[in-house]
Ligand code: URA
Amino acid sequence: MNFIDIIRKKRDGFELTKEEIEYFAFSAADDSVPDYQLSAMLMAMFLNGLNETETLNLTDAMSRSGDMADLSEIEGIKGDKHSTGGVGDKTTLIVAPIVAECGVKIAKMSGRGLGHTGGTVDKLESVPGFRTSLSTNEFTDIVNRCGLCVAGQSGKLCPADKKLYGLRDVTATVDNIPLIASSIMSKKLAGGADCIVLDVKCGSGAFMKDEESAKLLAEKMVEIGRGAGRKIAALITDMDVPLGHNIGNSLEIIEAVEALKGNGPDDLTGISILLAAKLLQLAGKGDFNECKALAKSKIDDGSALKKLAEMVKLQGGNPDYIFNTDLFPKAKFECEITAWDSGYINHMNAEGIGSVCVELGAGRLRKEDKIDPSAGIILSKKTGDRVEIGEKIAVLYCSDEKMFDSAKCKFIDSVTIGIEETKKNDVLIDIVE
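In the form predicted alone, the structure of this chain alone:
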């Protein structure tokens, strides 16, 4: 098969066959085609688009370009939950133990944070001893024993996507819904789950900034999942303001634990219950309202919190930190930010606030950057709240007080205070299924 002919065919707007798309994906995975030709193909796809069949074929080929998770040794229905990334988004830490306690197995591979968005693996590793690098046998054994395991993604999972994602990032071909959808869904299909719930973020802190784009992405991913024979649904949720109050790794573990105790912020607890309920519904545990009640019951009786602690223990972590979050080390320095005017918080730029967290040491700009588990932000006020001049809005935490001057300025630039009252957004925008 001649790769130049395939580029030319897509350049001229023709549909690619399954075999041609497989050749493209497998060539990306094994480096048998030079980057400049792969980049040319990506640009042709970006400019001329991919139809439904091409998108499904590309997703399928990328998912099979490396290891496929074999969950056959795990008993029962397997579920998975994926977020497109946000600020303060610790819902996996709440949803996963709830769903596992309801009898649906969660065999989840999660990523690390990069840029302004956090990663579940980084958060869990703030618990002393917690291991996310597991052998296949360990991973399977933990899921069978407690119904839940969250591990780091295998380096051999979807190598074609890893290669193509890197090229898209440097060739201005990222912002394309079929390419975004196939990238996300190839990893979900390779993960092997029977049921998948997607949390598609929308707003200033999300990749998709407006509802129309978020809905198009959600519809495309659900379409791919159904085409691959999976039970799947997507919730489109608001990320125009950080989720919950705590942003940063150990800070987010603490807030997730509070939510599992029934003391979490309304926005975080509410969307976590909805995500858990949708995944339970897909797994056949009842209709949506029944599953919402079932999910809430696992918070009310304390069993979901115990499930999280059980997973932490089986993965080498100290479960005492789940039952007593005061054990988490505190940041060496803190800086209080107070309102510079009286009025209402009209807007919080979630991406800007996430970037402040990175600057404080809670995230990374490069994969090799080290993370400070105790660094981050706790918000006292959010969009729609009334503030008086001098009233506390947030506290910044880090291990080097020299960071505060720049971080404080960037935080203030990310918050708008005005005289007009601003309506608080509903966290749930839409459901696609």
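Numbering follows the first chain given and starts at 1. By rigid core we mean the largest C-alpha set that fits within 1.5 Å across both forms. Everything quoted here is computed from the prediction, not taken from an experiment. What changes on going to the form predicted together with this ligand:
- When two forms of a protein are overlaid on their rigid core, residues whose CA moves 2 Å or more are considered shifted, and Ser406 is not one of them between the two forms.
- Annotation: Cα of Ser27 displaced by at least 2 Å between the two forms, core superposition.
- Relative to the superposed core, Leu38 shifts its CA atom by 2 Å or more between the two forms.
So the form predicted alone is up there; where is the form predicted together with this ligand?
There are no partners or other molecules in what follows, just the one chain.
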């Protein structure tokens, strides 16, 4: 098969065969086709789309491009959770220990930051010693010992997605329904869980900016999961405003710990309980309301917090940081942003705020960039809040004071203050089952 012919075929808007899609995915996995040809194909797919059959074939080929996780050594029901990516989204750190504490095993592979969105692996690595690169044996052993393990994507699992995910990040081909659906679902299918809850983000900080496209993405992924015999549901959730107040790696661990202590912001705690409850319901732990109460009880009795600390310890991290988050090193510099007008926060462009965080060092501008774990933003005010001129809206944190000049301007550009009262959005928009 000639790769140029396949690029041309997609470029001209024709449907690719199963064999052609397999050739594309397997060539990405074994590096037998150069990045420029893979990128050209991604752009052709982005511009001309993939129909239902092509999306299913791409998901299937990517999931088979490496090893399929064998979770047979893990006893009991296995659950998984995946978010399409957002700003301040630390729900995995709350949902996973809650669900594990309820007896559903979480053997989860998480990602690093992508574009303006954060990644669970980067966040967990801000705990000193924490290891996200684990052998299969270590991974299964940790799940069997504490019911929970969050690792980075192994090079052997879905290598096609690993390669294409990196190329999409730097070729403006991320925000596309078939490409996101096949990327996420190939990993979920290869990951081997019985029950999957998806968090499909929608709004200014999400890859899907409007409800219609978020719903379409959710439906597509649920259909793929169900077709593969998994119990699956998707919650469509608001990402027009960052979730919680803290954005940035160790800042998000600190806020997740507060949520597990029962002191988290309502939006973060509320949606984490709903995600946990839906996963517990899929795992047969009761109806949705019973599962909500069950999830909440694991925060109230402190057991989910202990479960997170147990996982941190087994993955080589220092659990003292979970029980005492004051141990996290503080950023060297901080810069307070105050309201330039009195009124209401009418809008926060969550993507803009996520990009400011990346610029401060909490994410990567280039693949090889190192993360600054203490960099980020703490928001004191969010969309819908009343502010008086001169009142604190946010504090930016970083380790190089020079970064503040541009970051401050970009932050201010991302926030609109006006006189009209603005309603706060509910975090849960819809459920697709």
